[in-house]
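Take a look at this single chain, the form predicted alone, given in structure tokens.
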Amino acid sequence: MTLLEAVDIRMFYGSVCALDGVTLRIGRGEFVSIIGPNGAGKTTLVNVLTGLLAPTSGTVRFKGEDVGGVGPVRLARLGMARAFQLVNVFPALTVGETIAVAVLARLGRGARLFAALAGERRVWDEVRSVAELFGLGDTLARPARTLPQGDKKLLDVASAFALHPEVILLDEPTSGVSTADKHAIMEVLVQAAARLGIHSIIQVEHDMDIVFGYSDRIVALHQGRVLADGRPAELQANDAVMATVVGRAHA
């Protein structure tokens, strides 16, 4: 079943083509890497399917309905969700607000105030559940800055995962963190997807022990175009594919 189709996307700013006829499905239960080299379209690419940007031509439906430039908020209504880093976008903010801005905004109450909402039970059991998932259950009161930067990774898939979504796309999950903790953070992110029953997970990665290891699906962009969409075993068979793409032959 397919839930989310990106159908002969082009994506112009001014005479600049990012994205040149790129057509893609994700289905039910498919983890999908999206790869390719510095400027092949990748961030055009997530703007699009998040929503952010309506393409100049073509069409993006998520489970059936047309979405191209409907923006982020309606599409987590609609069950499509994307990691924002708002440890970034809202440094004040403990771990525990962080993870709870989600939930109302889920909720639809996201103009509520904090302190309004120091005795709903409900809205802070759900922020320690998903805290908890995360590993994260005992830093609730903790200046989110001031996590170290594996956990503020996890931080951001957190909130992302709180708004139940049935599709989550990530964008880079494992960047600026250490090979061990960019393992942990994926066999933490894969288990709390299964638990929360997320469908689909969509994300985009530069680390190929990180793509090759945990995707059923790569999508290889370069110049804006789809080079590759396949498992990964059919994308480490393709010499060239792999030269073009991470610049190298993949051992």
Ligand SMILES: Nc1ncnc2c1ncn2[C@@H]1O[C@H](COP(=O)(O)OP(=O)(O)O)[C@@H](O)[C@H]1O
Second form
Amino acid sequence: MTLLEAVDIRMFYGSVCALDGVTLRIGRGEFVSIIGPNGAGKTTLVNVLTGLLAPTSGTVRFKGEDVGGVGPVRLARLGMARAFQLVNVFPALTVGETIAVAVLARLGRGARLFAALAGERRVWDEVRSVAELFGLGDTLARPARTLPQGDKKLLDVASAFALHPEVILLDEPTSGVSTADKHAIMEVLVQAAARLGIHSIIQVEHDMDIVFGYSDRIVALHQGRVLADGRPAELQANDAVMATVVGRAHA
Amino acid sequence: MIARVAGAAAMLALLLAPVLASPYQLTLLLPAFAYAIALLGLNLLFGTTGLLSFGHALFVALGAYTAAWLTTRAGVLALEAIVLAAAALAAVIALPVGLLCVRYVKISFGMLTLAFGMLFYSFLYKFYLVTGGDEGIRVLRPRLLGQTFAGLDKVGFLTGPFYYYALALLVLAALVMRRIVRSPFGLSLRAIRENPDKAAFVGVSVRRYRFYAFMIAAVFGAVGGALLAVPTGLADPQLAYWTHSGNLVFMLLLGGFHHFLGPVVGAVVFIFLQDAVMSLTAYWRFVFGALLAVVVIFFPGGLLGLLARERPA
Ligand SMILES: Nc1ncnc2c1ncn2[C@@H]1O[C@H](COP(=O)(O)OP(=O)(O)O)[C@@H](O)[C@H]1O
Ligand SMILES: [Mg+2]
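Right, and the form predicted together with the ligand of this protein, after the form predicted alone?
Let's see the whole complex now, leading with the same chain.
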């Protein structure tokens, strides 16, 4: 069953064509990796799918609803969340507060004016359990800006997971992290997704070990077009695609 | 711990001030209390939400004119009613103004609030019949909790019952604001300040929350304004002039906008400093301009930033 679909998406930045007719359907329960060389349009596609950018033409539907231009808040409510390619935290908020913002929003309690934040039992219990899933349980009281780079990225992902979305989009969740740590992060992500009932994961990823190790399906972008879309084994068998999108790294 | 003791000592000093301080010093504390209330609101916008308004004086003026109009033209003398009316009127005016302003951020937000402040200033100036034009409207002595204090002269009234009334209102305003800042809503506002894009992606309705903050700030501004008008006895258009908004921002920077009590400290220090410098030189605006530059460059955390090394939430 299709959860998220993009139909004939075109995206121009001025005269630069970043997406040139991309059509994509993502089903419940899929783990999809989007791959492609730098500048292929991967981040643009994620931004269009998550409503951060309105495409020049084409439609994006989530659970059958046209979500073009509905904005991230509505998407979060519908069950879509994302984490960003570049480190994206609330610098002065603590790890616990960062996750709490998401939990409060999900529970519809973010606008409570006169309730004591400290007294929100259920929220803090959940904050603790999400933080523990991501190995951030010991850092709850630390301001986000003091975390090491890798933990900042995890915190960004953790706050997105705290929304209990049905689908989550991750733009290079392991970029800037050592190869050894990449696998650890992926393990954490996959387990957390299972625990929190997140059905589908869409990630942009460069590391081919990760891509081929975890994905059910791989979408290869090149110059704004879908070059290939299939199971890892299918892509691996396609030498032309492997040469174009993976290049020397896998040659 | 040290902060607790200092806070308790300051509170005790304020409670005993009518016995210890001169009437003159007390009459300086009254506008400081009023400004402190207005600044608690301004700081919810700036310190907590990250929106700097250059038009907050609009709401201070609105509160002052409410007090003037009600006491002089409508015969309403109960200060409780005046304060509530000021708060309600501020909410009514802030509704359209806020809806428009929060569509913008940073300098555009600041400029728009400045523009609305100047619009209101022109309105006060031109609509003589309603506002008394450049002369403004006098503010009559209000009744406090039904009491007229007819036996007291002006100074006796202001430095006695009105002093405690203003202090109580400030304490109440601070308790309410502290509650707001420490609520889930307060946390959402801080998330917006830190990173509005990310806040939206974790489900925070950024514009709506900014609008709520704007409304609350306006209400605090008008309550402060109503209180400010009583000791001065006058509401005039200068209250809405942009330099008055500038003074409010200065007080906030002086006290320290990272700190919850920064607005209170800033208001008190500003008023006493202004009084001292004005008595020394006619060029007090020059001195204050230089002082503002020094604060912004060398002490961006303000006075409380100097005292408290740790930046509080
Ligand atoms: N904000 C922008 N303004 C102009 N061009 C952009 C912008 N963002 C991306 N591009 C261009 O669009 C193309 C796709 O970029 P992007 O989606 O970031 O690719 P990827 O994430 O695959 O590296 C590139 O040619 C890039 O230079
Ligand atoms: Mg990218």
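All values reported here derive from a predicted model rather than from experimental measurement. What we label the rigid core is the largest C-alpha set whose atoms superpose within 1.5 Å from one form to the other. Residue numbers count along the first chain shown, from 1.
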Inset, instruction - Classify Asp151 as shifted (yes) or not shifted (no) between the two forms, where shifted means its C-alpha moves by 2 Å or more with the rigid core superposed. - result: yes
